[in-house]
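Only one chain is given next, in structure tokens, and it is the form predicted on its own.
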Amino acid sequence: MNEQIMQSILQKIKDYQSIMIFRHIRMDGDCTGATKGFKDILTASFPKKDIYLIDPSQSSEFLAFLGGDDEEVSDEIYAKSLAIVLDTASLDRISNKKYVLCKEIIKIDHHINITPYGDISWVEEERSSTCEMITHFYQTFKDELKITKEGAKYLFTGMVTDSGRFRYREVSGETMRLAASLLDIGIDTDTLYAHLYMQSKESMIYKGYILKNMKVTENGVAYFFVSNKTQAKLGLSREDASAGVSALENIENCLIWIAFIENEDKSIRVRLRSRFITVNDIAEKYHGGGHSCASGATVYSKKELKSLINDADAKLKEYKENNEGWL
């Protein structure tokens, strides 16, 4: 079934002269790697086609080493183009809203398919990343497609970041084989990992702040809150502040950990993570969603924040009471 869908996608790509590629808001390694990697494949494979990746409303300091996107083009170009939306679960999360101008939409994604969209939709929820899917697409049609070393780097970056360095439950033997196929093309992993994981002095200070100010619920939910004032004091971007959730991932007995990051409009961004336990249902209750053990949400008051913590604590209590072997 998926191979038929992939064949349909390839045929649509062949049918169009102009193709626009889109990603989700709050860009991360997977959506950036997938969009830039897919553009590389299409550009290398179909050099006479017009392939655009335009995302003017956002940027990422963390991923700046991957380079920028294309400059804006006229609405007339959008209107004659095929839209390919990567790593984006719902239409409202597409960053560049001009996708509505395009003639047709293709969705390629690995998130839970709660709100289907697209004239063609290829969704594999069991995949560790959309970059894994794009690599699979390339390998499936390798006789017709090409990729450069830069494209391999983009896709490998997304696979590494969205799989937690190949540690999450969605990682399979297929994931590793596809990652190996990218390494065989030639990737400077020393430099890549330095860009991804070296931390500034300010980041280390922030980690110390988190560990000093974190709280743990009765049943082991670890969490912290960072106000706008604290973000300004520590010189943190919203992206840096949100990334701090990883500081809590290895605390013994804390199988759920959460970062609450205050936005400029006083809403609170939630980064929800877990080990063994499914938490995307909690995220969905609070205006969000995502993967089983890595989700995002938004709360709009301290009362709602406390309610989310209580829901997470209750779920963790139930899990610990009914399961063994969770350390």
Second form
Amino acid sequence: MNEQIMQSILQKIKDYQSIMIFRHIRMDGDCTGATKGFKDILTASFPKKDIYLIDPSQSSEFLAFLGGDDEEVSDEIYAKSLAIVLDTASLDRISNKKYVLCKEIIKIDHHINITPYGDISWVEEERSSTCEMITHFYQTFKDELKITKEGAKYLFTGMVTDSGRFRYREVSGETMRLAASLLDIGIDTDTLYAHLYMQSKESMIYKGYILKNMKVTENGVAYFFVSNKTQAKLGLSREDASAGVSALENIENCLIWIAFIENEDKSIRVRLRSRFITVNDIAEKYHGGGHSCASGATVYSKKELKSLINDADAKLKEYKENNEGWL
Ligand code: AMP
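Now show me the form predicted in complex with adenosine monophosphate, since the one above was the form predicted on its own.
Following is the full complex, with the preceding chain placed first.
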């Protein structure tokens, strides 16, 4: 089934002269790696085609080492292009809204498929990253496709970041085989990991702030809220502030942990994480979605924030009552 879908995606790519690649808002390692990696494959394989990756509304300090995207082009180019949207669960999360101008849309994603879209849709929820899917695509059609060392680096970066450094349950033997195939192409992993682990002094101080100010509910949901005022006081970008969620990740008995980051417009970004427990249903209730153990949402008041915490606490209580062997 997926083989057929992949075959029809390759055919569409062959049919179009102009192809545009899209990613999701709040760019992360996977959507950035997948889009840049896919662009590399298409450019190397079909040098006469026009391949664009345009995302003018976004940048990421953390991912700056992967380089920028293409310059904006005219609406006429969009209108004759095939749109390939990577790692993006729903249309409203596509960062470059001009995708609507494109002729046809292909969705390639590994998020839970609550809002299907696209003329062709290839979704594999059990894959650890979209970069893994793109690497699989490349391997499947290896006789017809090419990739450069840069492309392999982009895809490996997304595989590493979205799988929590190959720790999450979606990581399979196939994930490792595909990652190995990228390493075989030749990746400078020393430099890559130095970039991924580098932290500013402000971020280290912020981690201390989080651990000092976090709260834990009766049943073990760990969470913190960081206001606009505190973000300014600690000299944090929104991206730095959001990255703080990982500070809560390994606390004994706290199987769900949540970061609440105030946005400029006062809405609150929610980053929900868990081990063993499914949390995407909670995210979906609060204008969000994502993966079973890593989801995102938005709340619009302190009342809604409390209600989300209560839902997470109730879920954790039920889990602890009905399961053994958790940590
Ligand atoms: P975040 O905490 O924002 O990194 O989100 C965790 C995961 O859930 C990422 O893979 C996001 O792409 C995904 N995600 C976040 N918000 C949403 C949403 N509103 N709908 C679907 N997926 C989301």
